[in-house]
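First, one chain by itself: the form predicted on its own, in structure tokens.
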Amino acid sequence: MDNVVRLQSALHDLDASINYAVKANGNLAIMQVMAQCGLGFDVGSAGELHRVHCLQRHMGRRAPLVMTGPAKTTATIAAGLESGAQLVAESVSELQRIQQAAGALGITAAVGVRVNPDLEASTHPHLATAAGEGKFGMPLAEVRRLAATWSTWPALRLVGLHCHVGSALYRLDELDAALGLLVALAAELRAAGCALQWLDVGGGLPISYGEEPVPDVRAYGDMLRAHLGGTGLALHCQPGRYLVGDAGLLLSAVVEVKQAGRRRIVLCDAGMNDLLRPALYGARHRIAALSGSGELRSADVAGPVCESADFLARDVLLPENVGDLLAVLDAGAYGMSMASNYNGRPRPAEVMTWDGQAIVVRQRETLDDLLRGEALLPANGPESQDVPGSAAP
């Protein structure tokens, strides 16, 4: 809740919607933490979209909710307009089937639209979102088009601009050349017509993984206070990793510990299923051994998953015995979220420390969890049969 409070704090004078992206973890406890702080949500599928449902359903109340993300499906941005979601459009094929949606919906709906301008951003590739030739969102030109024609979309409001540069952004000014864009770029459809109510500034707030300086919160607000005062427009964000990304860590005990060379590797229990970052754009998180003794050696530690990038962590001092418990610090940031069953590997439980005690959030899945929906194939006749000692589906 204090990375909460520090954001709050920073954004207190501006009209700001805070919403928090449901992808960096969704689990239904840490959402309502976050709705009981006052936050709404981000959503990027159906699926963070029915979480937030259940969860609004057992508070009893709405939370502001916006839709963002690229391949909208008809029925993904109808379910989000039924729940009065505000759709942001990644492309011109979108806004049509948001048209579509709408019109059968006999509303009119207030959307808006992802810039992409055009930004290269310090982070890795697959963290960067506003590279021109990327898959999100339209061009600068583009959307200056579409605003000239609004009056072809019958069913549709213009009342915003999103922009995201990406995520883990560790300098300011990149996010302060995106917003420059937008401000701009809103004052230009503005004069031309279009009734902006808000400028969306999308996520990227970074935490540090052990070594990276991190931007002070303050400074970005006054950054979004120089570029928005005067303009009469709201903000919109969507934080997730810089709540939630140093409240969690994941545990594992060391299996075993081998020589390979000139590296010494321990292996544990979790692996590139539990936490993909590491594997999937070399992120490095701190490794802390909460038992064990003896000298500090330097090793690698590597998981049980047959993948030759299964590496937590490279060239970290640890005591290195079998049956130490290993704490991977900053896991609570898509690590759950992104985690899969993966060479057939049950996902592990999570737990919350909350008013000093310990509650399972998430049950451990079960071996009979894997096989849940699935079915085999006939022997004899045409009907399907469940698969013997799973649960059915």
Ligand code: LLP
Contents of the next structure:
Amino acid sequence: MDNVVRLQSALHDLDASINYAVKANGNLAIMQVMAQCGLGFDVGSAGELHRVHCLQRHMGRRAPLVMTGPAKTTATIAAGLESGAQLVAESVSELQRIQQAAGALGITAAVGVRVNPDLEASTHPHLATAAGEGKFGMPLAEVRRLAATWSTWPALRLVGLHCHVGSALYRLDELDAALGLLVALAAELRAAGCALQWLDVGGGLPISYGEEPVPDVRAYGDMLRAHLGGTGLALHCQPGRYLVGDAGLLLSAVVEVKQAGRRRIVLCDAGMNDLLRPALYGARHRIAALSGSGELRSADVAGPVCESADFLARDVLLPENVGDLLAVLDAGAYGMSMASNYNGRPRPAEVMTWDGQAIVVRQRETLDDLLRGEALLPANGPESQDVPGSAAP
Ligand code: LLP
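Since the one above is the form predicted on its own, can you give the form predicted together with the ligand too?
Once more the chain from above appears, this time first in line as the rest of the complex follows.
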């Protein structure tokens, strides 16, 4: 919650809507805290939207809602519109499909378009989303042309421009450059008659996973203020990692320690299916030994998955006699939300500390959970089409 407050105070004098990027960590209890702090949500799929619906039913009120992301199906578009989400279109053909869906619902939909500014971002290549040849958004020239053709979509009002340069942006100048282009484009579109109301700068605020210096959130606020001041445009942003990244850790028990040539390998019961970031991006997370004794020695920490990439950390210092539990730090963003059941592994429980209490906010999955929805072939008899239960042979 401190992260939310820090961001809110950095943006306090701006007309700002902070929409939490649910993809970072969609646990309902986390989303509940965000809503209680007055945040809205950025959803990128029908599944994330379903989470918002669930929470809204529980709270008895709606939260501001934005739907972003490429390849929205027509059904997802319709569900977004019915939920009152502001949709951000990624292409002209998506605008056409939003027009059809809004027409069918008999509504006029306020929409934004995602601009692809063709900028490099000095983050991991997998996290850069503003490259001209990438799949995201529309080139500046194409967005410019929209002003002339907008009347083709009578059920749509263009109210905003969106740009998500990338995630884990350790340099503000990249966001600064994107925002400069966005503000100039907004001025052109307004001059051409579009009644734009907001600019959405996406997410991207980083956290430090150890040594990397991170930009001060107040400098982020100042940068936004410098661009938006006097434009009359509201600010939307969609932080994920900044809000939850350092608020979560992954606990894992050491199963054994072995020597592989010159490397000492600590094998534990959490793996890449629980925290994919090190295997997928080479991300470095700090690891703390919660018990153990003796001198600190370098070790690689690996999991039980049958893949050579199944490391949680390389070359970290751990006690010589490493004890039972390790904590992988800064796993609150894109940890559980990217976890899978690979290698027949139930996903772990999620526990939240709140008001001095530890609350289980997601049950540990059971082995039977892994079989949910599966069916055996009819040749084995009709009863075999039921989901197999836990009756072990
Ligand atoms: N808005 C949009 C449209 C996005 O695509 C994203 C993240 C965000 C906001 C939130 O970005 P953030 O503030 O968290 O940087 N799995 C990767 C991160 C992928 C981010 C995808 N999009 C990781 O583990 O680092």
